[in-house]
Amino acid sequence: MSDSSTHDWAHHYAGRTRGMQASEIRELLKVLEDPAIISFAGGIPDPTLFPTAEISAAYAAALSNPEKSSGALQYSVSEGYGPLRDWIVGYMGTRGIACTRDNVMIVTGSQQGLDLLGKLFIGGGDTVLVERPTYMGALQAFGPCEPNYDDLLPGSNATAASLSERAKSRGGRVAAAYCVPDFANPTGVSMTTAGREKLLDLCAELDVPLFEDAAYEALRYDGPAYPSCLELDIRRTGGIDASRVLYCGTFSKTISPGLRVGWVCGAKDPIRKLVLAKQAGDLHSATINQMVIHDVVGRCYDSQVAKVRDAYRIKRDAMLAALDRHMPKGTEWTKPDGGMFVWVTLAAGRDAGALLPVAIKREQVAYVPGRAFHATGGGENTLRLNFSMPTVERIEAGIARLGKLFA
């Protein structure tokens, strides 16, 4: 006779598990399997743009050669596949960032990079400076470290000294700053060069590392590119090993998210520490996936990025035009030069979270309520829309339905 009762696990968990929160997006995606629902919810690349033929050929090449396949399927070094790290060194060089293989480590998607950075730099009760709103995946990564949060680049009344004092009053220190400077998730807004310089000034005054999340940097559709925070800091300090910026890059938005290959680039000392943290977590990222990425980017990186940019530019333009046509008076939205997202602000007093169940059930449209991206509360009348995944036709239909609902 089986016992249907379950053990009470709650009192066994470590205190830091209080910082583990389910992603609203991941939970939302579970109910969006119905193809009738038009989803603007996930930050998902369009799978029709994946370089499938090149990826297939790269796997075949890795596995058909006995000598190559033995390395592809074997344990490997935690730092990552050497030829891929060398390719990244060259790529970073085109971005004005002179570095060596020792300044680069491979991670299982840049999300793992954020997780490792949190473990390395953030202690319980420490304060992390983040944008308002900010990427909820970063909040998830940092959450188990039990941090407090404060506003990055705060108003004129806040100074480095006041931020430090506030962190101290909460029982910790300002441990790090985090930003998505290019086409931010969730807003799509980019930080200007002047804004990046101001951020570097603040980090220097506070003497804290800056985690630069460059996930969308390659997805620029209009205008000239801004220098990365890492490039600007290297100009200030004279070299990457003197810089306080740790840059997180990824192939998920340009090649394929399913291969889970990203990288962290920065000064050698923290990279060595991050390697130790990675060894404890997963030993190394899948070698065969790193080899495949290296093969693919060597063949077609520039043409692949151009293809993705062209496709997403059309979708972004379709969404902005549809918002112009269908959103009620009093609604505002960002007009991003790149990335995957548009940030919508409803009239004061509206609650995007409360409207979501109605949007899904009645209008068969999904989005992400904005409050999930606010580390310190707020954002109830905001929402994030993704334009990279749906077709132009579904963008038009979905925005029309949302406009009717919000009106």
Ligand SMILES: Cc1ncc(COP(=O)(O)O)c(C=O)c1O
Given for the second form:
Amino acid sequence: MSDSSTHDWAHHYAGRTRGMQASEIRELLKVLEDPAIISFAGGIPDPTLFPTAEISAAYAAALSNPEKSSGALQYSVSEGYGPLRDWIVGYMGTRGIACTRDNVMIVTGSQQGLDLLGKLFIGGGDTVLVERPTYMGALQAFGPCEPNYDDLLPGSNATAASLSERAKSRGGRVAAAYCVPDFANPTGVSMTTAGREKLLDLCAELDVPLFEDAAYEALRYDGPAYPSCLELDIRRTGGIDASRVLYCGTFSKTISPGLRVGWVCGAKDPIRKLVLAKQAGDLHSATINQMVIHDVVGRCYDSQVAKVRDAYRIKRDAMLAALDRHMPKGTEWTKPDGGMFVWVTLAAGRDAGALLPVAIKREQVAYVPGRAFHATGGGENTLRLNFSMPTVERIEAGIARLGKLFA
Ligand SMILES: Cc1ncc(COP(=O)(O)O)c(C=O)c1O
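Right, the form predicted on its own is done, so what does the form predicted together with the ligand look like?
Full assembly next; the chain just shown is listed first.
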């Protein structure tokens, strides 16, 4: 609706903006600024764990003399700060991934990596294979490419042939697969090695790239790590430049999300193209932030990750124990070995979206209804709970109130 004092913009927007809608849930969740509300809705790190002293020292060092500050405050190359890319090469090496600086580019948060991957690979009408449920931010990043979605293994028994056929009938091709194999947002669940191998088989049969979103990979609280899809594919193909996996990493969950520094690691050819796409978007990620991250990871990466893991393990345990104590019969939930989320499935017929306004107003507790994480529909009786942000005391109190509501 327009009146004489506001221009009507709707008809100016390009067709690709159709999917860009503010969600009702985000509107509802604006009330979360009220400290009386116990929020399990965020997906954000506990700020008391940020290495603030180290970050502060790193900024001071970057600005400590004219030679350093002139670099830190200047434009820089789109590929990213060389010493940080070298550190990432070393880090990927510890994860079984042999690569060089040319296989790594810095991005403004791994979210930008997803956006650039969409631009590079997804044409209008193409199909992207995603888990059900999947990370909402990936759907937002791919949305302007106007894709269709289909379900990814292991949840679906579709074959490469049936997926190709369906993509063709919708006027495109299967363009890519996207997954969060470790402690997924929103479920907290990890893919087994066998599941990852099956996924790589499918991508090989379809001959499509696999976008591996490793946002939570470092946040493991129990058990041994699974090999990444990139590592498994390198074992199959003989080297990173022969691999079809493009791995998105981030410092957001371990160091700080506010600095907006992440990376994409993969074969040189698509990395070069991604750099061109990034150049068009923002020229480069903030020079000083890349230098600061490099300084901080050099000072304390391992101890920082250990600190974060220890703190979140306690919160994860508190949430699982509270769910055991308070959830009514017929409710199920995941038991993640890491990450930030527990995924709850209410008894069939319950609608987590319809219950949210009551949860907020009456119980003063917030969560994210699961429906929004389902690209191809479903999930009405599911919801996502975050345990990284609330304190142990608020986890216990909030889950008790939710248990009462769901009963
Ligand atoms: C699965 C997943 N991928 C990517 C991101 C984006 O993280 P960042 O852009 O801060 O690296 C997030 C953030 O919540 C996430 O949950």
